[in-house]
Structures are given as structure tokens and as C-alpha cells.
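This document starts with one chain, in the form predicted on its own, laid out as C-alpha cells.
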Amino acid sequence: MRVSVVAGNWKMHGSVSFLEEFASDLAGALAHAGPNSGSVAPELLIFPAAPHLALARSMLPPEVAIGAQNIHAETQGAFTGELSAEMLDDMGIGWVLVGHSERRALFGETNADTAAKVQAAERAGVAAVLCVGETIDERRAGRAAEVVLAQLNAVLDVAGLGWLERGMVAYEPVWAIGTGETATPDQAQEMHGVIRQALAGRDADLASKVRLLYGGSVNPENAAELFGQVDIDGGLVGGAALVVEKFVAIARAVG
């Protein structure tokens, strides 16, 4: 059985006081669940804003992994405002989001940029969560699978498969991020199946083990049905990850 994951992307939200309260509430919720309840996902992951990475690492329960929302592809240099995968590794931050739709749409990141960042993460020993997904216009045009596979293959062609030994792929239909719209379980499963089949074409054994996450308005009400699909191994959660009760409820829906 795959280890399921619930990852929370806090985006540009949070403060020191928020972290203190969230960490305290989350520790209480995890302790209350108990080690034998079988209700909380075995792996929890939080992606806070960059200034809060070290605080999150020190404040959140030790069983919660911490990741950054972005990296630069270079190790070091004159790149004001950026951070490298090596910096994350030096801080004990083991994860990074790569290729999120907001990075692609708002900051013009290309598939080539995304591939270079995955390579950078692998170089530094940081696990990458590669985000892929189509816009509503692309879906309506019948190009959803084409777009998602182009995003995936652009990375695999450059970075290879080794990063997937630890990393994950998150399918986030752009039209379902922060909109309240959610892909139906069938729609989500269909695309996850497409992704796993594409990976199987390169390495069947690896494809069977890679964890595929669904993201896009995941909430406590729809989590169980989404996570019940055969190729969905967990979720990349947005707004609901800012509320401990919702985040834990989603985690309890896994498995």
C-alpha cells in the first residue's frame, strides 16, 4: 500500500502569530488522534511562505515535513530575491513545490524552467513536488491530457526519473484552484490514470510506486471520495490547509 500524503500550500499567507497558533493546534490534534487511530495520514507536509520556513521547521510537530514554494535553478549567484535548493537543504528543508500554476501564469515560468528547477532539487537532495494542470479553455478544447503530458514529459526528458524515487506529481486543474470548483472524482482519476500510464511507459515499477496528489479546492467534504480513487494517493491542499481543523479532517480522509 502506498503511503498517502496531505500537503498544504499556504501561498503568501501567514505570520509569526499564525504559525504559533497553527503549530499548537496541530500538535494537539495529532496527539488527540493517537498513534493507533489510523485516522491521520502517515505523512503531512506544509509549504509555508519563504520567510517562515525556519520558523515552521522549529514550531510545527516533528512529524510534519516542511517544503518551500519555489526555488531558483542555480546553486548561487546574483539572483536577488531568490533561494536555491542547496539553501533549503542547508536549512533542513526537504521539499519544494515546482511548476505550480501560479508560477507559470503569474511569473511566466515555462516547462523548461520547471525542468531546470526539478534538476536543481535533485542535485541538492531536495524532493520535488511537480505540479501539472490545464486551464479551463484547454479542457474545453479537449486538450487537457495533451497539456498535462507536455508539462510532465518536459521535465522527464530533461531531469530523468531519479527524482521520482522521493518526489511526487500533483495534478492541479487550473480551473479548480481557489475557485471552489473541483474536478469530479472521475475527472481527477482519469487524469491521474493518464499520468501514471505515461510514467509506466518509462518505468513500470517506478510508476506503480510514485505518489500522485490531487489539488484544486480540496476540502473535508470532498476529500474522502477524491482520495478513494485508485490512482490518487493524497492531496495538495490550498485554502483549507490554513485551518487546522480542515487540514486534519482532510488528512483523516486518506486511506
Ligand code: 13P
The other form holds:
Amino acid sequence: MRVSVVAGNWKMHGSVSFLEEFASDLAGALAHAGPNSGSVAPELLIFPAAPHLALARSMLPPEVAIGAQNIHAETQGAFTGELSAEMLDDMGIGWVLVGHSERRALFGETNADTAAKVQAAERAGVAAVLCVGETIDERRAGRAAEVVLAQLNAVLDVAGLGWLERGMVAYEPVWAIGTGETATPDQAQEMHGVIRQALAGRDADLASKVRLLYGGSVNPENAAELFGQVDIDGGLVGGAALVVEKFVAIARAVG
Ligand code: 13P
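Form predicted on its own done, so how does the form predicted in complex with ligand 13P look?
First the chain shown before, then all remaining chains and molecules of the complex.
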């Protein structure tokens, strides 16, 4: 049985006062009943903006894991504005998002860059969440699976499978991110199935254990049906993760 995960990607949002309020409200919600009151307790993960990483670690309840939204592939050096996986590990930050579609589309991150970052995370003992997903044009051209598999295989060919002992893959169709247009449960399941099958082609045992997250306009209304799909083990949530009540409701939707 795979333990479900609900992860919040705060992107470039937040402030000290936002964090204080979110932390206090989340602690209250978890103490009250908590997502742990259900049959399966989802792991909770928050990816705040880089300046808020240490604050988030100290303020959010200890059962909530913290991750960065991006890393550089090198350990250290003259890379102004960047941060390394080793720095995260040193600060007790155990997770990192790699290859988010906004990194790919807005900052020119290639599949090769993404593979190097996954390797860097593994080297530092930081668990990576590899994001993959097709654009609407690619989907309309019938190329969704091909694009997603190319993104996945580019990493697996270089980084191997070891990082997936703790790491995860998040399927985030670009056309569903921040648009309010969610993939249907069938569409999402189909792509998660493609991803798990590709992993199984390399290591069937590992593939059965790896958590695959869906991201793209997840909200309290659609979460339960999405998370009910056989290969969807939780969500990577953007906008709704900025509102405690919605984040907790989504966590409770994990069956
Ligand atoms: P939204 O939930 O706002 O669509 O964002 C999804 C996302 O990009 C999470 O990484």
C-alpha cells in the first residue's frame, strides 16, 4: 500500500505574516481532527519560496515536510542567485521540486538540466519530486504520452532509479496548471498508468511502490475523485494550497 501525499507548491507567493497565519491555522486543523483521522494518513509537504524555507521549517507542524521549488545541479560555486541540494540538506530541508513546467517554459530548463538536478538531489540525500506534463498543443496532437515519457526517460537514463526510493513523479498537464481546468480523472489516470508502466519496464517492484502525484487545478471538490484513481497517490497543489482550509480539505479527500 502506497502512503498518499498531498503537497503544496506555493510558487512565488507568501510572506512572513502569511506563513505565521498558515502555520497556526494548519496546526489547529491537524490537532482538531487532522487528515490522520481517516483510514490512510497522507504525508503533507509544502514547497515555499526559497527565502521562506527556514521559517517554514521552524513554523509549520513537524509532521509537514518542507521542500524547495528548484535547485542548481552544482554543489557550490559562482552561481549568483542559485542554491544547491547540499544547502537544503544542511538546513534540514529534505525535498525539492525538479522540472516544474514553469521552470521548463519560463526559465528554459531542459530535460538534461532536469536530469542533472535529480542527480544533484540524490547526491545530497534530498528527495526529488520530478514534474512532467504536456502542453495543450502536444495533447491535441496526440503526443501527451510521448512527451511525458521523453521527460521521464531523459531523467531515468541519466540518473537511474535510485532517487525513486524516496522520490516521486508528479504528472502536471501544463494546460491544467492555474487554469481551473482540471484533467478528468480518466485523463489523469491514463497518464499515471503510462508513467507507472514505463517505470515497471525498468523495475516492477519499484514501480509498484513509487508515489505518483497529480497536479493541475486540484481543489477540494475534485480531489477525492482524482485521488481515487488506481495510479494516483496524491496531489501537487498550487493555488488551493495557499488556503489552509482548502489544503486540509484536499488532504482529507485522500481515501
Ligand atoms: P494549480 O493547482 O494552481 O493549478 O498549480 C498546480 C501546480 O503547478 C503545482 O505545482
